[in-house]
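Here you get one chain, nothing else, as structure tokens; it is the form predicted on its own.
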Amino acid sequence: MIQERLINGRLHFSLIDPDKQSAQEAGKMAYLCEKYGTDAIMVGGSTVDGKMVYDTIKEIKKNCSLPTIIFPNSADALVENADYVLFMEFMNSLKYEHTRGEQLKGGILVKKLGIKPIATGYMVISTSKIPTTVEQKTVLDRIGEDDIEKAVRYCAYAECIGMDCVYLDAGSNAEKPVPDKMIREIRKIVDLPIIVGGGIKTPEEAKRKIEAGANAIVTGSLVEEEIEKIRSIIEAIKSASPS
């Protein structure tokens, strides 16, 4: 269902990090996000504690009816009560564990647990002077704001090897989001659904990403810090005219 809706665009995903609050509080946050119109709850972040992920999803499912999508940082985050997992190749990481290592551990678990995998070409776009958390935890083939041709090449690669979507992430609390021009140029070449996250803090920014060619917008920091702003961001996304 998520994959089908991604193709049509204009989706909003709320990202909840199990490390940032109790499972019970995460459930309340998910309830509000559903009330505001989000399309799915992503669960992930810095944690590698499977029990914490499981308990968080359990409380989310008690409080809302939306699909849950694991946004894993390792195979340890895979749990059986999730609906989907972004099964990601971290395309511009130069560390083996992030491009193949954790994936080799996780593939068999996804099959055994019965989670639906969404094959995702994931890439970090560096938009901040101070490296974001995800940039600090890996070694990047850096893609800066002006490295548009490199970003397009990575996304074309993802499509050619059969990925379901690409995810352009500026990182948690990024100073600036992924540039509109980069999204627009990727969309000219690639037919895959494009997910964009990191640094999107206003309705205007979210709307521009959809109009540039993004299919889904992810917000995480606002869910934790100013959850009431999610409503206006979702309204902007739904009112945007996709590229």
The other form holds:
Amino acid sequence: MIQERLINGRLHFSLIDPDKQSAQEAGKMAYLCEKYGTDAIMVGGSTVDGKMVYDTIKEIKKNCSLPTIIFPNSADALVENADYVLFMEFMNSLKYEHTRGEQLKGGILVKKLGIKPIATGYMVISTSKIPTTVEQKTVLDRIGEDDIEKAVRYCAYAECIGMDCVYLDAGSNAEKPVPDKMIREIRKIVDLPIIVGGGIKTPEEAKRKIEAGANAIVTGSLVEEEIEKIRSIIEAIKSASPS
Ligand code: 1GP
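We have the form predicted on its own; now please give the form predicted in complex with SN-glycerol-1-phosphate (1GP).
Full complex below, order starting with the chain above.
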């Protein structure tokens, strides 16, 4: 179970956006991600629909033996050939559809389709001057890079309501990743596994996030743009010594 592996930490997830390439190309990317040592393939993006997700996962499964995890933008992204879904409450969104609306549609689909849900307290940390795609698509209770206490509060809430993990996302191609200090302060209070993504481009950054207390690092843009770079990022994650 991914949830158990998350608890032990030092994981890397490769995020593939079905909107950015053909399903066949996504399959080839997943093959390389597995070869480079990634732990799971996340599939999602802000504009995808179910057919694109289904076709992409089908090709990924032909080329790679790793678990697939849907990272949904809505209930429409839920498809039966996925292994897991990050079943998310977008905790710092002020839009009902992002906190509860799509989840009410999605819960029943997850049950019917037999996808394993990973209950995820998802939050966007705003680190960029120009809003990232996810920031443009919702209305946020903004958590800036210095709003550490607020971030800790959200994560403690996620633990108290029984989530499996929290996901701190600076947004795809963020100017700066989630700050190490924020991860460290959350880790002092919160026992849940912490997934961190958005703007992580170097092995050093990835390693620092793990050493600050993150259990898994997500990279998406690098998989699309310079896939061979994830090899050194994965090596750095696996060699990190969490505090
Ligand atoms: C975005 O956290 C993911 O939701 C990945 O971000 O594309 O910047 O790696 P990047």
